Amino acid sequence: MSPVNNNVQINTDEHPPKFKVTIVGSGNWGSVASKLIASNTIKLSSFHDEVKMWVFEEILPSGEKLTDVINQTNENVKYLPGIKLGCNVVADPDLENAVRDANMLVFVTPHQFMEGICKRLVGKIRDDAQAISLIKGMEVKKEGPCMISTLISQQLGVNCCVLMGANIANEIAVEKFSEATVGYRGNREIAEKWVQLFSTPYFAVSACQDVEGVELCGTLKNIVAIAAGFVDGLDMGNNTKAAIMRIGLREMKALSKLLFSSVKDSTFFESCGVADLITTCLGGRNRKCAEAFAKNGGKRSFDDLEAEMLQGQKLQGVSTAKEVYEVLKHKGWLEMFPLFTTVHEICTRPPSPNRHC
């Protein structure tokens, strides 16, 4: 485990130099993300205009090289078709390259592959590099939960804060107005700093005091978001989603406090709480798919939904329900959450959800 840099350096010199800014991830969100940053960086005097975004690599139906695509139309043909993300972005195919000289690294990538990507870039990094979690999502060790920010920290040694909230990529990409929410700990000139690169007149973010009680929200929404499509997939009505909505907030809350005594109550009440509850449950890829698992009687697995509706996005509530309910057994604690542990049944025992309802 590496030292954890808490500091962001100040440089008195008449000309100071620039933060530079690598993307790592370039699925749908991440794509979204390089747009809102690259937007920003040609702008701010404090900022490297060039924004590098990491691509894992694909080829194409077409044969070519999805990093050669996108440096050629600007454009992520495959995971934001139709969006310009920036003529200063910069799509790289090799993660140590792209992370090289930057100093402030976005983390916008499935959760479950981060460990790797972590292990990857161990001493690749900068020394005063900063960085920022968009993931949502945990991963689950013999010791307890590790939250992805923490992960982050303890890999690379690094300052992590998080940025949650209620963020359809789709809807941001088309500049429709969005709240996010960023997390931190202890320092508000390195929060301040991460606003800055995400803030637009349409994407409006603010700073939170409270990195465990944003990444969580953004974390057990999913689940939530899950049981809603039950609800629509079984033509349940509004009434049955809006009570889904209302326990599973109850649920997210006390299983954050439970695990984190410092989480604040206030967060539920940000963006990244309450508000991106509402929209994951109304309009979020998680919700879909469970609508058509509800829809088929479960008799299609997940796996099999997102492969045929998300196009190489991946689902995050079904495996954070999975990592939850791995977390509330050993610990005692499913009677306590009842909706996030019916919701992990269903998913792992799929005749049909009416079964739970």
Contents of the next structure:
Number of protein chains: 2
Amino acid sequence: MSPVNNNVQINTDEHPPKFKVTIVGSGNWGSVASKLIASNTIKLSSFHDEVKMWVFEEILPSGEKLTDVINQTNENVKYLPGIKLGCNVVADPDLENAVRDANMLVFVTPHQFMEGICKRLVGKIRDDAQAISLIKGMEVKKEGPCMISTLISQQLGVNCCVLMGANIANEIAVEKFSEATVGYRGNREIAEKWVQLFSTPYFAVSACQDVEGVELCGTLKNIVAIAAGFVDGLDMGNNTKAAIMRIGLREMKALSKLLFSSVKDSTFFESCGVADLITTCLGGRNRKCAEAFAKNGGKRSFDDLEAEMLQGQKLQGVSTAKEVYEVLKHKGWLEMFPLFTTVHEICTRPPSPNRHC
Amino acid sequence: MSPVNNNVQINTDEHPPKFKVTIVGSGNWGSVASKLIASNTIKLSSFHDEVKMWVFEEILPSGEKLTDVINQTNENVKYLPGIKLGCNVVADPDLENAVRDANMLVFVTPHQFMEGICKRLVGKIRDDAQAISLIKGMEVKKEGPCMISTLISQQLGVNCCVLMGANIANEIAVEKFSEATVGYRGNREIAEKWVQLFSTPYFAVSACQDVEGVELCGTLKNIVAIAAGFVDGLDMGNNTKAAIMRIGLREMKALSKLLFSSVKDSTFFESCGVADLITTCLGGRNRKCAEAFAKNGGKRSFDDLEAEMLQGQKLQGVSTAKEVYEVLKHKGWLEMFPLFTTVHEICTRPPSPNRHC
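Now show the form predicted together with a further copy of the same chain, given that the preceding structure was the form predicted on its own.
Shown next: the complete complex, the earlier chain at its head.
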């Protein structure tokens, strides 16, 4: 069994309360996050060593339960094979049990599951819980877009930061140097606590007081990555790719500022902004599928390509483009955002046998 | 002979004076610039059709003069083979003759030649001449850095704009879509004239009132490209590359603002800023040589690699890193710019047989 520390903490000035972390989600990025976090909680005295990770239970081809295999091997054999998560990570298939004792909740699931997860967690978390979202995407409702951090805050009555950045999970898993940005609303002290929880020598995290700007970067860049993939698939060259990325960054900034007047220009110079855009447009899955889409002249749908190329992972750019398109249309802003609009239009055109993207 | 128009213009309200363009320089980028410009002067009534291009005369292996071949074939067979420049481009090996009638001077030579060229041109250009520099680099003197546009302005007593952007010349030569930024000091009307002269359906130019910011972007990004090449050569992955590019962009912005308080943050969102950085770090020659340098574990010098890989073109990043290093050292700013400083230090370390970059 893991060397976990479940001692009750005595809350005196000499012994301030320890923070207890639970990760809600255990996909590729969630597993890497658990590795980062577990390497810190075991070293830093202000955190409990044990990190709980809620795992959506699956039965593996071997007949074993995924959680059992993670707890026996310290490895998420399905979503992050070959990487040790740390012996202090404990997989738990029971969502309510996983969050019960935690006062630092890390949300990292596909964004479409968050509304359901929040509903299940109402009244089940600690009063002093803090949350952070690593989720890219937003829920679009009739009344407009709702950021995932807002959904979490509103549904669970907690303060919710976000962590975004140039973070291809498999590269961080093998400890290649990366940066990330924590976006926070008002409480700098909590932001610093999250920075401490995630930072390692190969993962440099900084804090930025602009939660909406940071979160929108993480969401909107996936649309730009689709456009960058088209450029790659059509062999349009580096100048065009850079131009598309620049125009994309400009639309990201413009839309973020229209949606939230508090968004700062400087956020787009952080890892969550220009760096994440670069990483995603160089190597991410949205770019890759869009490249294949363009190479096939739009004759194969994104659903098809996603099923073939992503082994069960979800392509966020296409759905984000659709959601953003709805917002732009509802607000009468379509013409102000030609790149976002065109990406959605290309993604949803019916296939034509004679078309070259 | 080219369909040139040498009629003297009558300056009345109905016939405003025509602008006459000379390009000083005829390398790869200069030749592409002449193609862009010539396609516009022949169409727009406010410009003389003929575009003169000063060519540093060379004798080709065939025994012919380069200028003769350009004028006979409309092609710069040495620096832009396979591309027609336009029949209204006239190559001239005589610098003074080439500039004599021009009131729009486009400077596009390697930056180390500009001081000599300016000296030769003093008193030889028209009183109403306007200049633009497409040259990346700066002259560093004891008293500090001197931008090329400043050198031109001061030596020749002319107003000098700059044009920079995500512009790999060979891609623009084959009409792949690109953007560029004209940086200007005060006169918006002249800036618009330059925009008009360069813009084509595949070359989108916009103006930005920040000549120093635009020019420094074009210069400093070459240092970042060297760092990006190291990342590629060492197979450090996309997250690291994005992080290095972001840190590089931050140092570009910080140094520009320290050198010129007028520099605007918004300039770095233009094509000359983030987009040029991206193009240069994806495909440029500085990146390519730095990748080879790192792959060779620093055992072959940049001079060697440049001679082998660039067919007579010059590697600007290494010399710019050296010049910037001198400025940083002189001002006591080395510690504020770890990326710029480290690039210079790596470039100038003596080769060691056992080193891995």
